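In structure tokens, one chain follows: the form predicted on its own.
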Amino acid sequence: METHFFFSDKVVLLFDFWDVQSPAGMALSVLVILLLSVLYESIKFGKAKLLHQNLVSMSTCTSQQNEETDQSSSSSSELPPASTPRLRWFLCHFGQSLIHIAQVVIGYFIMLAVMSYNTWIFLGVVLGSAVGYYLAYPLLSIG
């Protein structure tokens, strides 16, 4: 295993199935490494876009729940149950959580296709997470 970056179209990339002996091969598996890029960056930037909509939406539930109890408490001696909040708040959180599980798997993988020390590889993770960042970006302030 070479311990420098290399220019080859000979390469084993994360499982030995995904064994490249050709320029046709290198060139698919540059555009699979690319969209993998392009996948990892727009997690990252949906993440934080769907964290700032549900932290909102926690922020305009959670006061218009205090609202309805100020009303009630002045009508009724009864508090409405607060676990619906709390159950709001806790799929929210499992669900980043398993959005971020798959951010990192993504990362790692990424991370070990660069250790592969192929140039080509490390070239198409770096245009990947260029061309994922400039796709997903103006997502993030849309809205």
Given for the second form:
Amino acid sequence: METHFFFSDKVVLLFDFWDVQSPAGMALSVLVILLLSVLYESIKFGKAKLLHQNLVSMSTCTSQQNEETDQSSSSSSELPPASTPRLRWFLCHFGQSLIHIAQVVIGYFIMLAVMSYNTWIFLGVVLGSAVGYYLAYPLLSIG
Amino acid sequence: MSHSHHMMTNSVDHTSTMPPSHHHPATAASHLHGGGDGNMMMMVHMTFYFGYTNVELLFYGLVINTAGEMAGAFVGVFLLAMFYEGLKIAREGLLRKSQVSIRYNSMPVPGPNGTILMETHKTVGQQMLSFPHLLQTVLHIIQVVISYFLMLIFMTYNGYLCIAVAAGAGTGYFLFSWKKAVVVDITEHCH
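Alongside the form predicted on its own that was just displayed, please also present the structure of the form predicted in complex with its partner chain.
Every component of the complex follows; first up is the chain already shown.
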């Protein structure tokens, strides 16, 4: 295993079947790694935005729940109001944890790809991070 | 650099002088690199594999050879990843608490007409030699070391250990960020 950056058309990335031998395969691999980097940056940003959105919706939901319980003295046959926002909060937080796992795993995959010391792959990672960071803020801030 | 494709049996023992033979056995062969000269045999995996024999873990002498040892290593790595997530969130909380505590310093100041005025100084941030900052630094060092350990564990390319890292990170995030999110909810939406 080389321990300095080198240019090559042959690389084996992450899995046994991802064996690149030709320039066309290398170009395709760089594109896949680039998209993976873009995905990583957008997941980082999307997680923060999702949390913010859920906090806002939780606060409005709880205020509406308080209004409903004040107006109606008799409880309906539906679920008690305290459990529904809690269940929603649990599901939201569970979803956030799954997104976090995906972020950790993709981050490690990108690190292992860079560890191949192939310069093309490294440039793909850097470019993908730049593009992902550049696109994440305006595209995911809408609304 | 010699390539040797061989079966994933229990005792993988080969010399580096074996000629590269391209026979594909029935079981899936992982991509291995044999070490340099005949003295030291270092098995460096470059692709993901599942196995529990002859797995070196971080330190000299810490070698996993049986399924029971792999299970113990799985639990250890899982707890390490959980601790890392908890440490991250604990540092955030400590930082927020220490910044809020020294934000406003009010001191009585004698006014022009003999009255006492209250002068309020707003300071955000920490002094260099204060205890919270020293504690943050120590925790930062621990966090950096643990993050590098987790990276090195993931670099063994062992499927079980990588799954342990990912699952530990997810569980740690779920358990510790739950409390942090509740705190954020209470403190930031009452104003």
